[in-house]
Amino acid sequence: MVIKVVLADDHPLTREGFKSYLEGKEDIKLVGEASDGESAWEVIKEQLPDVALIDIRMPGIDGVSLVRRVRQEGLNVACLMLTSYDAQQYVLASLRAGAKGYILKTASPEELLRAIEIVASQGVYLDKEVALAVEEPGFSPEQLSPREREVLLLAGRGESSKEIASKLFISERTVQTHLASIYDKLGARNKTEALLLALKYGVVTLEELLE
Amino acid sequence: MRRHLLLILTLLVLIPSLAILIVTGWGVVEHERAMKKIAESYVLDLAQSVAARVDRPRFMHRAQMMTSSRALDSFVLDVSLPGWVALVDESGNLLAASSRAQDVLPQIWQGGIPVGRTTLVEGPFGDTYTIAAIPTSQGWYVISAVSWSQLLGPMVRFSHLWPAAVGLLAIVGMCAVWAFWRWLIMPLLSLESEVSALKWGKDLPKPDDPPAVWELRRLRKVLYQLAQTAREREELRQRYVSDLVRVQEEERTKLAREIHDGPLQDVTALLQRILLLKQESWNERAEKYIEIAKESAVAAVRELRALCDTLSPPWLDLGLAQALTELTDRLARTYGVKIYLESSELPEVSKDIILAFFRITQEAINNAVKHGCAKNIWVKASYDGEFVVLQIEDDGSGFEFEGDVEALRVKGHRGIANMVERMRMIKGKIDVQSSSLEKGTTITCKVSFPFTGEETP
């Protein structure tokens, strides 16, 4: 089966080295690129691709909007982040507005096409740059409990402490115990990383995450 | 003395001023006294000295010859002295009197006199006599008076005017006093504690002290101006730094946008071609080549990267727990400390708040970390329907601060003043409470949304 991929980036040089990525490639075909929000959501819309580049930055709708338009509109779309922004909390904002990955441009051709094809089956996607602090060959994570697990959706969905503690009848000091627990089983140091990698390692679901 | 030059002044006027009153009210007192005295003991020698000669035998055999007894009035009479004498026999029937006595004195002692003293009587034309009756060996009476007008008149008259003019004078002097304190001394003192207490450049002086001497209302008025002119001069310098800050801030923000939008994106197209090439398949020395080449770009990107954080990090534009989050992870990951950030239920605040908060939270964990050596920072963000709070709290070493940014600015220190200024831009207020002897510093930030308009308080 191929892969319908749609490409939006403004900046005309990387463009053509994407596409140079995906050249000569059998299960991957572009249909359509867009050099702004505006045009990349009408190739998006009429192409129906199952993968869409977008760059977070770029003229008109920046790309965060355009993913958050595409899932509102209902289009099977997956959405993959493709930038030079390698802080945590864009990638944190494109998951919850819906994008399935996240990778950087300065990835390899090789990397690029894994992240289309895991995203394309509805797989998730983080680049090892920006999600994965420390990682080690062969790390698994420890089971998170249930609690931990309700804990660290309400923080990825962006509550407080405080907000988590008085949702779930508990102390604020035990939430900060469930976060300490999971940061230490994942392997993170903060929230925003804990999340990333309970993606990363599948401990959550994009879906559960989103806005 | 030149202290206290004022009060000296005055006082030197109002003490002689009083002591003078006292001394003629006393002086006016005394000089009463010892005029009635001498009143008294004049009548009463004048009628012992009448009643002796009327007692000499001479004296009686003349009288018992003489039938009429207006004849007498010679003897008695012969008093070349001031004052009324007259003789009566015990019925009160005049025997002899002075001239002018008899039409005088029987109005005089119409009451009746007690016999042997003197006293005051009220005459009927409001004189004041002093009358005394001294009985003789024949069982008559010599009385003898004199009015004060008449002995005493330009006496008493001129000894009264003059302490009542002395005294005058002495109120005249108190009333200079009153006028030197009320319109000079008192304007002038407070005119001093204003201005000494005044802040040069932010507080006005009273414009005018209507109770004041001209003087003084034009020197209160050319203070006033003087402040104005500090105040307007402050108020210029802060809009200059504001603009220093705003520009610099724009400037970087640019900056990054530029480095961002080319070469970063120029570099990435040049690593992308790299990598590209890569997949050809080479000779030994040319895939080292292409290997360093690929390190060289992708140090590149890094770099640039981060010199676009430096400047205005992008992901301030993600709000402002986002953009809070985001650096004190980073920040806590570069220095190697705990930063706990609570942010919870913020509402979505305007850019330059963002930037404000932004700034100031990184400002103030640099120097938790690099002058307070902390190892434990608390961030905190909240909103209570009125004011956006950002607080930022260690448990480093802390340093002595009493809430003079301008005289941290003096000696170097800008990071406070910065932060200062960060929220003066943004109509917030700040407090920065630091003790190098209870450890940590503690930063508050709070500035109304929405917006009102005014300043927060």
Given for the second form:
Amino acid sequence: MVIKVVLADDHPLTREGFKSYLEGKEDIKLVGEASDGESAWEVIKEQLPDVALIDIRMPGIDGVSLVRRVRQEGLNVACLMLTSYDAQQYVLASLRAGAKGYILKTASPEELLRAIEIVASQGVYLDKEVALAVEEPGFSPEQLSPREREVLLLAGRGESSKEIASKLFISERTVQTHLASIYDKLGARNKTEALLLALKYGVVTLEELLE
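Please supply the corresponding structure for the form predicted alone (the preceding block corresponds to the form predicted in complex with its partner chain).
Partners and other molecules omitted; one chain follows.
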């Protein structure tokens, strides 16, 4: 499978560096690039990539607003934040807007490629440093049952409710019930937030998520 990617970053050197790396990969096709939010939106609409690599701070439309627009318009595009910022407010704002991953520009090229592959397959990718940046009081890892933890791991790897149900020999409705309980216990609005908090508190490890 060839993954179509759009790259949006306002720093020419950064953009060229990532562009050069991605263009050398057989399973990646860079279908567009942009240096500001408005241009990025136009390219994303036109190309409908599998993955959009989006910087948080760009001229015009910022990265978070761009991700929110992609979600509101119902585009089937996985947004992966590629940024220098690991502060809590940026992380949570991105995930709540609909981003499927958050990776720092200090990550290795191999890690970037892995993140692209994971979000392209409907999984979630969170940089280790990002998980450590989030502080959410009042949660004890013991609140999740072993089954809930299992469901969360499978969901984080991109498994659908039907696939999870088949693997665990339970009904899809039971999977949905477990997910609702997980979100409630973690105080999360979606799968991405739930995984972020689970990583933060050691409920799951990044190594387990990426198996």
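Throughout, rigid core stands for the largest set of C-alpha atoms superposing within 1.5 Å between the two forms. Positions refer to the first chain, counted from 1. This is a predicted model, so every value here is computed, not measured.
Trainee: Just checking, between the two forms and with the core aligned, does residue 14 shift 2 Å or more at the CA?
Mentor: Where the cores coincide, residue 14 shows only a C-alpha shift between the two forms that is less than 2 Å.
Trainee: C-alpha of residue 200: shift of 2 angstroms or more between the two forms, rigid core aligned?
Mentor: After core superposition, the C-alpha of residue 200 moves 2 Å or more between the two forms.
Trainee: Classify residue 29 as shifted (yes) or not shifted (no) between the two forms, where shifted means its C-alpha moves by 2 Å or more with the rigid core superposed.
Mentor: After core superposition, the C-alpha of residue 29 moves less than 2 Å between the two forms.
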